[in-house]
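Listed next as structure tokens is one chain, alone, in the form predicted alone.
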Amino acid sequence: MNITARITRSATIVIAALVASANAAAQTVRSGNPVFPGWYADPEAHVFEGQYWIYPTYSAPYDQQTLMDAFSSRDLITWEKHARVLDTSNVSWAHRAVWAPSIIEKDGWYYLFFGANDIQNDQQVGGIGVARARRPGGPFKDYLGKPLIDKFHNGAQPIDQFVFKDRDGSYYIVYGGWRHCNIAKLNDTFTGFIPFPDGSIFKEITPAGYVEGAFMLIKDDKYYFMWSEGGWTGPNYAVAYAIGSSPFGPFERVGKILQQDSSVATGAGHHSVLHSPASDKWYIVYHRRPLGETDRNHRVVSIDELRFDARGLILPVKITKEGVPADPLPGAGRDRN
């Protein structure tokens, strides 16, 4: 071999090791936890026109609480912040205690339901109000003018909300805060209720266990009914599940999936969801309070992976540090969380 086919040998052996190198580098990044700076609680995900989406609420004294950012990703690693989609000088009826947001796309629509001012009894104003956008990122404009819910039903404060979309096209809303959850379905238009057959509008799904932070998802025809128990300022924040076979229940309580690591943090609770159109990963994403933090409204967000066994049951997740890999998303779509 002469000495010019052995420099282009060589060459060709450096290039291929850097590109390797790089490749494995690229496969390596991680988005860590937390997956963005600030005091954020109570997150929402969501996969909207092509990007990742998460909409937390802004964890600070609840005089404070008076506007919601949200964050948006292709890929899990970089965010972008957009700030003050919602903000109280768009709702004249909320006026602190801003929170748990749960957004649904219909008909061109963004539709964000949140909670306000944190009511104690019937005689307050506030509850469950809707606000909308013709995009993600907003700004949110109050849609109804008044809370959709501002009483006290089967005992759930009216806080805690998601919304999801049935199989058959019904929506439906799961709330709830003082260990009661109900679930109402949602008309047409999202400004009111449609009657279950039996004339009521609220019915209790509370299952063993139940704190607050309500989430429902479906994957091969079950319901997951999760929730958040313990208290929401202490180390013994957890998450647990159900499964039913209806939005309706009954639903048998399987156990505690989310809890803290006292290695990596604590107060690791009030989650959401997030399936992956790109990779079909599922994924948590919840809000935990990191190690040595003592104020209560000190909780950051955070991403692991879900993961499910043979038979459906979800497997006790790992809180981790370092996060979850890049998962890139191809080009813009609807929702398909």
Second form
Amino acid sequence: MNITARITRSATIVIAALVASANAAAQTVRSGNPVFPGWYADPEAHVFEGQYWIYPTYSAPYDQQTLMDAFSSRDLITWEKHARVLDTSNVSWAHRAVWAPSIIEKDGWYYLFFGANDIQNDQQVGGIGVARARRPGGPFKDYLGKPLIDKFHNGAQPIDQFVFKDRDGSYYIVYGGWRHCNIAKLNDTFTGFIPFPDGSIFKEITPAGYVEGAFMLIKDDKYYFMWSEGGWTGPNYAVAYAIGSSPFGPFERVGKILQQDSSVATGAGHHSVLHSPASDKWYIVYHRRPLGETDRNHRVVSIDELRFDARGLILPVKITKEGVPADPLPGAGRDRN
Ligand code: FUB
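Output block for the form predicted in complex with beta-L-arabinofuranose, input the form predicted alone:
To see the whole picture, the full complex is given below, headed by that same chain.
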């Protein structure tokens, strides 16, 4: 080997060692759980504009739930708080219990669907509303001047909505509390609904065990429908799932994937699923109650890895205190928010 070849080989070895040690260092840094301070619940996670975003419910007595904060990160480790991305001062009909944000980007707008007022019957004002903003960090302003869904249909309290785009480009809202879950097809402007071929607007898809916290995910031609069961104020809150071949199911409950661990936290539930475009990893973003906490609102947002087996079944999640390793997004660096 001549001298040039030797120098090149040594340099290659040194660079490989540096890269390996940088990767090892990155692997040892973990998000920790909770991922950011404060009492928050019902987190929905996304990748928008080169950053991870988490939109949670502000977990406080109902009359104090008049706002939503959001959090952004480039690597799942360091999170920046965006205060009051939604505030009821921008929503004339909402005055309390602003819950469970679900966000979707369409035609240059970010649409934030939220529940408000915790209505108990069709005579009360409230339900599921829509606010929108040009940027993921808001500020989100009421879009309709009234709720999108303000009545009980098929027994479902109008809360806990999840909005998603199907493979054919259709947009659906899946929602419901009080142990009932409906699906409806949104119109192109998100101002109302497109009736199904049978003329109905709200189709019930409630699986066994469903309580609230609907979430849907499409992967490998399968529709994964997930929900929370048990009572959110107690330790036994949990997430279960079913698999269907369309957004309408039928959905047969497969089993629980997330629940308390007496050595880590209680009340683990109301989740969303995040897919990293950088690592191709899947994460479950959820709330839980720290050990020893009994206040119903003392809920914190956590992240752990979600894994599928070879058949596409979801493996039970191991909830952790350490959280997940860094998962930096490519091109994350634009300071647009
Ligand atoms: O955070 C308020 C409510 O608690 C949510 O709407 C339910 O899903 C439960 O998490």
